[in-house]
Amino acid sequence: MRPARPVYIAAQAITPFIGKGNPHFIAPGHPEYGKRDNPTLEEHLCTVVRKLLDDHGIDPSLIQRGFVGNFAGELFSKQGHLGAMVARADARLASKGFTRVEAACASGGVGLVGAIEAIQAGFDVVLVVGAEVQTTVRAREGADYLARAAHYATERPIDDFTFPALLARRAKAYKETYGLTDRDLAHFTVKAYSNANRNPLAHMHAVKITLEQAATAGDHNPQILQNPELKPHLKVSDCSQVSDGAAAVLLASEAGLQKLGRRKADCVQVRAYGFCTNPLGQVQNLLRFDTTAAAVAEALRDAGCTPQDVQVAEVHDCFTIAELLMYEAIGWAEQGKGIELLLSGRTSLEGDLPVNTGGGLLGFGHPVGATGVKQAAEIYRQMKGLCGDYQIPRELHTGLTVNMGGDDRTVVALVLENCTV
């Protein structure tokens, strides 16, 4: 869909993404353990809203609507009703209309769709916040919570770690069909961690990994699945991070930019978007992300672009196999050839098609409800030269985000255009 009424990203903010392996995460052995706690879901939500308002000098009384992307607040944090929670960030947000949006890992992306469509309906300034806290329970309990993003009745029994198992199923099928190896997939991990090492907001900012470490299973890199058919096809290094964090973007119409006092040159335009869903538990083709392909095709078509026009992208690399399948679904590589694109170096920071420049879900982290919002914020940051040590050193005009919920069941794709005047 191409917005009939132009929509702009006028401001953004991201909190640090933290969890196991991050020096700022309070866990046993940390010098602050027992003295202070990690931020709560409420604190992440309120912090990122205040950061956006303060960093960009935004008057919160101008915000007319808001959407909160969150998947499992009731489970991990025993807190729902998060639209009203965001209103606690600033007294001037009282009496605004805020609502929570849930679409598993695509919650943030669907929140962006809600905001875009609210602007089509006549609103001028709309806030989108995404947040998740996932470190409050042990891994197996958390895996059970996250399994709600699948068809729980039929897919939960596949493995205790249901979602890793679903993507391991895809990796197994792809390996058997195209000869993909664990070493091939390890290159995605190395790229992600290398980018995250340059990004101070990234969960894995301080963690380095070699190709040999990522390619080899062992005590340092265990195979976590119990399902004997799928166990060999997924290691910890193939998985995105269990992270806490939040992201926010402020969307505005042209009239909204005038109210905010923001120049178009300070903004990024939402040129078009695609939004598609398919039935839970009914994946038709393990070798292809069909829902992703449909959402991206819609966004690119309505933006008047081709896959080759994209200069920077944020794609949903919840597992290493997912980034490969994203390449093929977007149209950057033929089916079975996605690994060749990665090995060519084109999707590295130094390449002509950099993907997941801040580390993606594998390296930056994956607080589920925040991911889709963070993707849009990251493209904004790259286009406006705000990424510091991982900044792409050239002018960028066209960017793409792809935010996937479940096993390619809900997907939101955005084509973003840099405003230079």
Second form
Amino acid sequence: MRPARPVYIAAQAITPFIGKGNPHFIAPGHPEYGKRDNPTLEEHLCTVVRKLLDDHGIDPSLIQRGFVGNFAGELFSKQGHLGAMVARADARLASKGFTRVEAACASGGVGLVGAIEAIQAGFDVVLVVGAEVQTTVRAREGADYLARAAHYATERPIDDFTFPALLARRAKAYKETYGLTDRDLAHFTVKAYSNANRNPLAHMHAVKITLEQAATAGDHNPQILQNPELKPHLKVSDCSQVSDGAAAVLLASEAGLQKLGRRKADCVQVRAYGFCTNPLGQVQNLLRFDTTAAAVAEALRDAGCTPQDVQVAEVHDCFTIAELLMYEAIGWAEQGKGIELLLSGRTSLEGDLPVNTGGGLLGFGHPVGATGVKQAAEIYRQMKGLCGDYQIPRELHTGLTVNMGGDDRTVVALVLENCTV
Ligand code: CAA
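What would the structure be for the form predicted in complex with acetoacetyl-coenzyme A, rather than the form predicted alone?
Up next: the whole complex, starting with the chain shown before.
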């Protein structure tokens, strides 16, 4: 869909993404353990909204609607009704219409769709916030919560770590068909962590990994699945992180930009978007992300672009195999050849098609409800030169985000264009 009323990203903010392995995450062994707690879901939500308002000098009374992407606040934090929670961030947000949006790991992306469509309905200034806190329970219990993004009745029995298992199932099928190796997949981890090492907001900012470490299973990199057929096809280093964090973007129409006093040159335009869902538990082809392909094709077609026009992208690398399948679904590589694109170096920070420049879900982290919003904020930050040590040193005109919920069941793709005047 190409918005009939132009839509602009006028402002953005991201909190640090934290969790196990991040020096700011309070866990046993941390000097402040027992003295201070990690931020709650409410604190992440309110912090990111205040940061967006303060960093860009936004008057909150101009915001008319709000969407909050969150997957499982009730389970991890015993807190729902998050639309009304955001109003606690600033007294001037009182009596606005805010609602929570849930679409598993695409909650943030679907929140963006809600905001774009609210602008088509006539609103001029709409806030989108995404947040998740997942570190309140052990990883195994969290995996059971996340399994509710799959078809729980039929897919939960595959393994306690249901999502890692669903993607290991794809890695197994792909390896058996195309001869992909663990070492090939390890290159995705190395790219992600190396980008994250340059990004102070990233969960894995301080964690280094070599190709040898990522390619080899062992006590330092265990195969965590119990399902015997899938166990050999997934190591911890193939997995995105269990992260806490939040992201926010402010969308506006042209009239909204005027009210906000924002120049177009300070904005990024949402050229077009694709939004597709397919039935839970009914993946047709393990070798392809068909829903992703449909959503991206819709977004690119309506933007008048080809896959080759994209100059920077944020794709949903919830597991290493997912980034590979994204390359093929987007149309950057033929089926079976996605690994060649990665190994060519084109998608590294130094390449001509940098992907997941801040570390992606593997390195930046994956607070699931925040991820789709963070992707849009990241493209904005790259286009506006705000990425510090991982800034791409050239002008960027066209960007792509791809946010996936479940095993390729809900996908939102955005084509974003830098406004230079
Ligand atoms: N050998 C064998 N097994 C071992 C082991 C070893 N040496 N060391 C650990 N394990 C196993 C243990 O069974 C342990 O479980 P217990 O706690 O019951 O003992 C399990 O691994 C996990 O160990 P940890 O808790 O120490 O692991 P961790 O905290 O380092 O987390 C991770 C690692 C489990 C991979 C975690 O990072 C994770 O779950 N990542 C994936 C998160 C995820 O699935 N996100 C959703 C993505 S899907 C998506 O994006 C779409 C959507 O809509 C959901």
